[in-house]
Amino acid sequence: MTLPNLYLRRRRERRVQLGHPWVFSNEVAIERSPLTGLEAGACVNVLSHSGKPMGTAYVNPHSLICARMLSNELDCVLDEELLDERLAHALALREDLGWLPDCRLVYGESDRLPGLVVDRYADVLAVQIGTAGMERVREEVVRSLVRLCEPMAVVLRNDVASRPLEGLASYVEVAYGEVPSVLTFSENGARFEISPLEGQKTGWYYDHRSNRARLADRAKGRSVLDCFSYVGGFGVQAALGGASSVLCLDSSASALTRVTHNAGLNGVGDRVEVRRGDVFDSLRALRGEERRFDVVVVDPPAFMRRKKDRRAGLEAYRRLNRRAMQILEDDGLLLSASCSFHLGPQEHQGVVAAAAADVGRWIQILERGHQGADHPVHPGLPESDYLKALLVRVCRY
């Protein structure tokens, strides 16, 4: 089968040649290969302006990212055979890690499956499809996952924010089997329950697995404040690690109800307290109450989703870390995290250092955290390397 050709403009092929898997609409030579003549999700051969073969991609003429590379070979088709091969390869990595059955099973471009994310919770798979190309083979994806993983159920959590940018509707749907109202899974020896059809993302954030373990190792005998706690990932594991007390802060009443339940599941309910409210306001209120903590975790949502969010985002990160430090005991520990790709590691460090200067504190960076190995980094796609976590000792001069 010979696919249609997509030609790039002159001198626009270098980034793709170096391994970046995206082609932007302004890089296409539309006079030679009009995007309007291509169907969303269709596969094409990508060629340089001079006609040099660069590989196969699937396209979306309605999106800024108009093509996503699938292979460096021509005439590669995104079909069930290719899905089987690449899903099996992704599964093998997670088996090698020893993290099955509870982990991220597929991480988009990093697993050569652009637009596809799969999280596994024991016998249930939560799938997110973010692109028209992957939506086009939705049924094949489900069939391949069922063959390889033999799950009890597959849930399509296709309510991700990127779908409207691809011209796709948002929905949540059970694609296979019967889904229980509550899922139980394990992380770092702790047990958690989530709702597979509700909650943020696919229901959990596996990317912080190693950072939660790092914090739990240092929590023994210490009081811990978990900001933006969601359902208690950091807080419950800190309590299991021996924290003397844990306070979980979040704006969601349903998430905090789940925190209380998850703490009880792990036998630490007597040491885990919850408090609902805006985290910035709550931190200010805790300072007014003269409460102090030995450890504070700040793991906020992305304050910089786009480049234009930069100025406001930098100020939000600085203000958040400043308020966290104001309620830390002397020589306390701050775990400061950011999932904003547009905030680089050195900038993140600079924000934490600036916050310390604002409140007259001296800091020592003890450890640098990263996303877990089930979220492997694509070397040609900086956007796949997004999570940063600094474990900082905060001292008085």
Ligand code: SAH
The other form holds:
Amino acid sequence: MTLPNLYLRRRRERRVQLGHPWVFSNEVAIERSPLTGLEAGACVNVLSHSGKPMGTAYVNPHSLICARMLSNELDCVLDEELLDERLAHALALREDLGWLPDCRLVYGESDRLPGLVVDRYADVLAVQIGTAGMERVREEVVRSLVRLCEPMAVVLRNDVASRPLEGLASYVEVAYGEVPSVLTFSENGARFEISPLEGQKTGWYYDHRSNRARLADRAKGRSVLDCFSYVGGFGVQAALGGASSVLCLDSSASALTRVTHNAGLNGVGDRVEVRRGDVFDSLRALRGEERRFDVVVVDPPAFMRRKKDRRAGLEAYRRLNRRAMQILEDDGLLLSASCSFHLGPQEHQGVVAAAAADVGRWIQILERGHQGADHPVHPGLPESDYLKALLVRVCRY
Ligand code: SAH
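Beyond the form predicted on its own, can we have the form predicted together with this ligand?
And the full complex, kicking off with our chain again.
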């Protein structure tokens, strides 16, 4: 079988040639290979302007990212056999890390499965499909996952914000088996309960595993403030690491109910408190109450989702870090995280340094954390490398 050809425009091929797996619609030579004739999700052979083969991609003529590379070979077909092979390869990495069963099993392009994310919680798989190309083979994806992982259930958490950009509807559906309303899994020796059908994203943020372990290692005997705690990933692990007290802040009441529950599950309920509200307001209020903490974690949602959010985002990160530093004891520890791809690591560090200057503290950077190895970085796709977590000692001049 020969796939239709998709020619790139002259001088617009370089990025893909260097390994970036996305083709943008303005890079296609539409006069030679009209996108409009193609069905969303169909596979094509990608060729340079001069006809040099670049590989196979699946397309979405309605999306700005109009093609995503699947292979560096031509005529590759995204079928159950290919899915079996790639999913098994992704699984082998996590097996090798020793993180099974509770970890991210598939991380999109980095696992050569563009548009597919799979998180595993004990024997339930939470699947997130973000593109028309993956949606087209969703039945095959589910069958292949069931064969490989033998889960109790597979949930499709297809309610990601990016789906409308691909012309896809938003839905949550049980695709296989029966899903319990809550399920228990563990991370770094701590146990957590989440709701696979209702939690944020797929239910949990596995990307911070090593940063949570790093924090828990340093929490012994210290008071900890966990800002944007969600269900207590950092806070509960810090308490388990021996923190003298933990206060979790979040705007979501249901997340905080889970924090309390998760603290109880780990036998640290007596040392974990929660407070609901906007973190910026709560930090100001805590300062007013003259509360001080030995350790503060700030792990906000992305303040820069798009490039155009840069100015407002930079200011929000700076203000947040400033307020966090203002309630830290001298020589306290700040774990300052950012999941905004558009805020580069050096810029993130710059924001933390600027916040320190604003409040007249000097800081020492102790460690630089990033996403765990179950979120491997695709070297051709800078967007796959997004998480920063600076561990900083905040001192008096
Ligand atoms: N630190 C968490 C993940 C944070 S996700 C972990 O380790 O799992 C971001 C969280 O911030 C969400 O729970 C969301 O409810 C909360 N949130 C977003 N904006 C907020 C705000 N302005 N004030 C308080 N919480 C906020």
